[in-house]
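Single chain ahead, written as structure tokens, the form predicted alone.
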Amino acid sequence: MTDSWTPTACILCECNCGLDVELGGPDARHLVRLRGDKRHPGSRGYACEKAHRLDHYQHGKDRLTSPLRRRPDGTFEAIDWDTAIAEVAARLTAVRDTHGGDTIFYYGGGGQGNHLPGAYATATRKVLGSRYRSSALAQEKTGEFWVSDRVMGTATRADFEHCDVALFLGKNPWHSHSIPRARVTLKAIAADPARTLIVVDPRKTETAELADIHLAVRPGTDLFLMAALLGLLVAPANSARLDHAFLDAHADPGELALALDLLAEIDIDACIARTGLDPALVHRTADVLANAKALASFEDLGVQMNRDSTLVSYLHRLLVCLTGSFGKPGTHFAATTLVDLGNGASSRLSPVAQARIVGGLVPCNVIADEILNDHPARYRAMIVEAANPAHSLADSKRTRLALAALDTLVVIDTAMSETAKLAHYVLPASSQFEKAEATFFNFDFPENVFHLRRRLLDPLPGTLPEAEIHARLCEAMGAITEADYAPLRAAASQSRAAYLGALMSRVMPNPRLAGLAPVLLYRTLPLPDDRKEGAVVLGLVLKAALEHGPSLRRAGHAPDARSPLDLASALFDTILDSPSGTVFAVDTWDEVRRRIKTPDKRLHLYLPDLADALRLALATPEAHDADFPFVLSAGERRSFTANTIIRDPEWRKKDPAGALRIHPDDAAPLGLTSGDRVRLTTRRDSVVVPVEVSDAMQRGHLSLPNGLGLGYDDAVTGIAPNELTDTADRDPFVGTPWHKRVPARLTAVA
């Protein structure tokens, strides 16, 4: 490697693979060449094709370079930062003082690989008394979090590198990744005759093409497949293959008996019939699962944004537990992390809709309901950071109405997004390559990796890192003064140990200052300019040292350290000095089973409310809507779709217009061939879209890609899927949207 290459990371999915970047072009600010960073301990040189197009993100034409204030006529005017900070602080504190901090709602906190803003925003929210928040996770993972927390007390991931059976539920990791070095791992499993790759997906995806068993269920019938598989697993012929030793050691015996009785009630043949699958294939799959030595499984948006999503998560969790697929190589694990993203416990409800809050997140599908009403507790102000709910939430039209109804909307972002166009104030953030950043989706095992990537470029003039924005807001609201900073600065001038001591003695016991710790760290911890925004990581590392000392010591961080403060200091220095990331924790399989974190440390396999809902769902006849005979998956991951931070449509090498995929037998009656246009109608809207005729689709099933329909350079390319979705179509338990099962119809256009 030459000096012309600089390490950083991809920002297009949760894996955040390490990259080497060669800078060039005007002012040496362009990412002219990119490649996988072989020194990154997680990705080890792996990177998919999408990362090579990241310069389109860095140099989007709609980058913001000045704070903006909305005029009465709806247009925007540029203002200076001092004015913007003062006016935003005044507007938000006025809402707080008049209506209470609970009426100020926070959405976002960072996209993929852009997580530090969420940490710094906690200080601003503390000052404002803002308790309610949400993010994209509430559109996807909260059902899984809630079930996992109730059953095991923890969320898990799985070891696909060493499993003999790999099961993917509603997931195409060839494009959506989520596991380290996804394509390398998938090819290795598929090429090994001793291993079995099972894919559950209505479409014949790239991952399904590799599979030994592709369970092409009818769209939305995943619950019936999982019920049939579990019914077969507990049948007398297979029940001896359950991991009784694991269950005897870890499960509540009474609840285990009730769970087995529940599964024994299942009408297996009727469930298989609902899926449309060959019964022999389902029976073969059950045999493979029953005989697995090490089962690794992953559920994703294909089931989590679909009907019965929380029930599918429940049955998936039962499968993991009944087969003992937890705490041994090739199975599920609970990793040491710096941030616990999977904490599903919550007794709180949203103030107006009374929707269940899981992991601290209000369901996205009720946000408009929380605003568009006369309830005294309705949300009246909103801070949106590094997110675009006007585009990404269900029923975009109603979402836009809700955002427009707010007393104050403040958007912190790099570009003039669809949400920013509705704001009262827009605060321009530096890009992810113009500041230090990190990701907290760290789920590797046994070695877990953390990467604080350094600033590649100076901030674009007129922009500020989110850490600076939040620090200025807290100061403008009078929450932090020089008197608060002085003791920490004095301690920092002495030593790291003295600084940590001051943090522990002065800040953490103080109710006022503890919530402001991110800003205090940012302002007082001396760090190099290219790592300055990483100051908040010291607090996270200190927490990890207090809770997970043995795992951190196994990674070689001050193994002889006498105190958690010494351990935290050593690990933080390693993180700062590792431009390609570092292994921060090493776990052992022996300790994983001790990470069942329910109050009694037992597995709780029978959840009465979900058991009742399962019985009802399995007994409910299938409904057909003659007006909407098709099922639309609104948002499919393809070769060149990801999140929406790359707004320039030129980044997509394939399928630039975002075609609607349709089976040949559905295309023929309408006289459609690939490239033709068709009218697509749902209960919420009607659009005209080009089609791609594909035998990868099932009859009656349609799909649109995610990430399109963004306004860019005075044009909109493709269809925004959420113009077609409905907030009412959501999971009854946790409110996750049914984007993968949208009733639709097609009509020919001239």
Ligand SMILES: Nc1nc2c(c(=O)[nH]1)N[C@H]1C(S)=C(S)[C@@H](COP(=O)(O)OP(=O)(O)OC[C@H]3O[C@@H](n4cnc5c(=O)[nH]c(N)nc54)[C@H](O)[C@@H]3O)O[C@H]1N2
Second form
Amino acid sequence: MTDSWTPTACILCECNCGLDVELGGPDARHLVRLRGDKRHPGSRGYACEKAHRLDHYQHGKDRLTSPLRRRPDGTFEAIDWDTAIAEVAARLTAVRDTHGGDTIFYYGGGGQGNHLPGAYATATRKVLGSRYRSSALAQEKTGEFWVSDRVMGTATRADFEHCDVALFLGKNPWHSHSIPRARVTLKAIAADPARTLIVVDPRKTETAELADIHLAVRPGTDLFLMAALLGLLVAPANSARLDHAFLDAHADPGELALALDLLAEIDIDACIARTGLDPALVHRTADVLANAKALASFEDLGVQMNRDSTLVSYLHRLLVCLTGSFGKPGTHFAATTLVDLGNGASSRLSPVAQARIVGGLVPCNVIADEILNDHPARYRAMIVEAANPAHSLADSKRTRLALAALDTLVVIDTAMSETAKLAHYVLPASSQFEKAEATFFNFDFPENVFHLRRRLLDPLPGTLPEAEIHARLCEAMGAITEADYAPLRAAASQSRAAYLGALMSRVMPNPRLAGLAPVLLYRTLPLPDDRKEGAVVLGLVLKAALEHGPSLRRAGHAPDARSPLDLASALFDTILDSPSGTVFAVDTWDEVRRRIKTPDKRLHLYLPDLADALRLALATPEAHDADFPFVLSAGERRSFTANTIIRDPEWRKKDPAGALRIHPDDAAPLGLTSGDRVRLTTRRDSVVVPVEVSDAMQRGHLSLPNGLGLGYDDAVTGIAPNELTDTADRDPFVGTPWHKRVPARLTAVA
Ligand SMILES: Nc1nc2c(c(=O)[nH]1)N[C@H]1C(S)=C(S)[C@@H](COP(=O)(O)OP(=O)(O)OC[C@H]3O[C@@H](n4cnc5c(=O)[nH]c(N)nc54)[C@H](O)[C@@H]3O)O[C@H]1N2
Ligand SMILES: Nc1nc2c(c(=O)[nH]1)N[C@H]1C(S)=C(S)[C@@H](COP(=O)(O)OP(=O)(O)OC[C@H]3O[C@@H](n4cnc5c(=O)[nH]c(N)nc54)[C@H](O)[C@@H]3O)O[C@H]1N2
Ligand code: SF4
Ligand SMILES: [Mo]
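What would the structure be for the form predicted together with the ligand, given that what you showed me was the form predicted alone?
All chains and molecules follow, beginning with the one already shown.
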């Protein structure tokens, strides 16, 4: 039993707030007290209510403690690690040798708190020749990535701490966070009469309660709102409102003219009518946006998992550019990254469904289509790591069919997830407190933070960190031998400089070894036990030192470093020696303005395919489906939801059953009061769920929480949202799901 506080981080959302933890309980393995870590340079002591419940993650009853192999009758038998690694290696190489590496699909790689597994998995995938992959980002951000890449050559985040106008489009940061110290920042904006908080959400969310302007659009009409706002912004009387200096400096002039023509065509009144909003409020909002000195904006799932999502992303991008909201304090920036999580469009298509791959990710909604057919290029095997697609992909019933149709499904997880239950092999990972871990959600600005958390506890017996699992798999497949390790080990015994030299001269120029670098580093770089899995970070830091030298140098870790190698080495040492995280890059707004990375360094504001689709969408009348009069938002973030990271329902201090939220006028005809149950039916399923009658909802709009419906202790709590969704409901450009727009109906339960 120790009574000292040890630094770590929260793993429940992408903010990864620094935490101090006090261990206690049996074997001192429980996270008994938790508080925000003031030394963490990003979160600076901030933490929300969820962090206090992390022991429910560490001590879930369904933690896995042995590799499992599926028997022909569908039950599992425990096997030892040597057998598991040998058999998984043999089965995956057999698939590769028979059908080609392209038929081995990789899903996941990390969740909200752990991205090192995905980094190590690149070695295993390289050996297998597996090129197709996906993750949850292809359920949310790929439309925004695709548009941002075409318009600006980069994705952006925004500086809410210094903006005078903040716009949240389909986002409830009070609960979902995603910006550092969200509640502090939101309250500061709300309290300052000189700053304006604008929230676009059909619900009166906690964030909307704080807002100066709440635009409670009719669900799914954000495209019309954005069109109206942009139409107002470019109206001839208002053209002084555009940031002409910014546009003259950066935009392609011909395309700017075309974009302005496109926006000038918009029938503003008709668009406003579609949103159900008071026209005066929309006009006032346009005035606020036009007069903003610094606009920070964030689009999220309310629009990204909704119809017209990519078109909304396009109009949002136009708003950012036309108002010059890029490259100055309080606006958008492109951060220095250690790993580019999803930037970059690509011209690749998925092999069977021929769906557009953005940021290297196959659209989640076509994964089942890629498997359930007899096409020779169909995926035959799948590795799922730190993700739960049988629960998180649209249409769980179809996902289960697809996973069952695979020759081999290998799941690497800490717990017996819905996906693990379907696997041929389950490989038990050590928890995020039982190994060194980190994420690449590093979006702070101007000081960007990286936190390599140290191992807090010994691995639960029977489990292994992913780094070890991938190293063993690569070795078992015969892809790496002692002969590959020996020169690196020899160099390591001399000095860090010799080691980096060996990496640069022996590993990087050799395509076979370069692909295996994560495992080579893990096996040969001498590190303290509690930081071992951080080895791959040296490779990432080296790459960053080569690409972003000035930003890294400004962080001051190696003021005298002469070469990128010295810089990388010094920064890596700082990372190892900073248990609460460290600032790894410092940027300037001048530098940001140089990060318009389209091939000609210009903003491309007119995207012809999206412009045509916009014209069509604005001219298409609203369709009504009498069978499904309600719009169900399937997957709201609430006070105690965190995807499927914590499976024990006891962790949720509020809303234990995960109620369906409904407006009083919709509840009354069915005789419903809070706590009553109702039957909810969609095209894919029919379930019975308790309701919470709430004035925050709009009529006709229903909302279910995200991450419920998990099996635990032989019981299932709440509704798994994707039993209700349909893969066909997806964006036509990038295949993102319409989880916030599920056609539904309600009937009384006898
Ligand atoms: N507590 C908690 N926090 C989380 C997570 C979690 O599971 N729990 N998950 C993390 C993850 S993975 C992500 S991606 C983020 C997501 O963060 P958010 O995008 O903020 O999360 P949601 O609650 O799913 O959706 C946001 C809002 O969209 C609104 N919405 C629904 N329909 C529409 C519509 O038609 N138009 C508009 N404008 N809005 C609409 C909903 O009412 C909701 O308030 O949260 C992260 N943070
Ligand atoms: N209907 C609907 N569906 C949605 C959403 C929605 O709003 N509505 N939201 C979508 C979004 S935005 C997201 S981000 C996804 C989230 O869904 P997924 O990306 O599938 O991820 P998680 O639910 O976070 O699952 C994480 C898994 O990692 C495991 N795990 C935890 N720690 C470790 C570890 O250290 N190592 C390993 N190997 N495994 C570990 C957990 O046990 C769990 O099984 O869901 C998406 N699905
Ligand atoms: S859930 Fe997110 S905001 Fe809350 S403490 Fe954890 S990382 Fe921070
Ligand atoms: Mo997400």
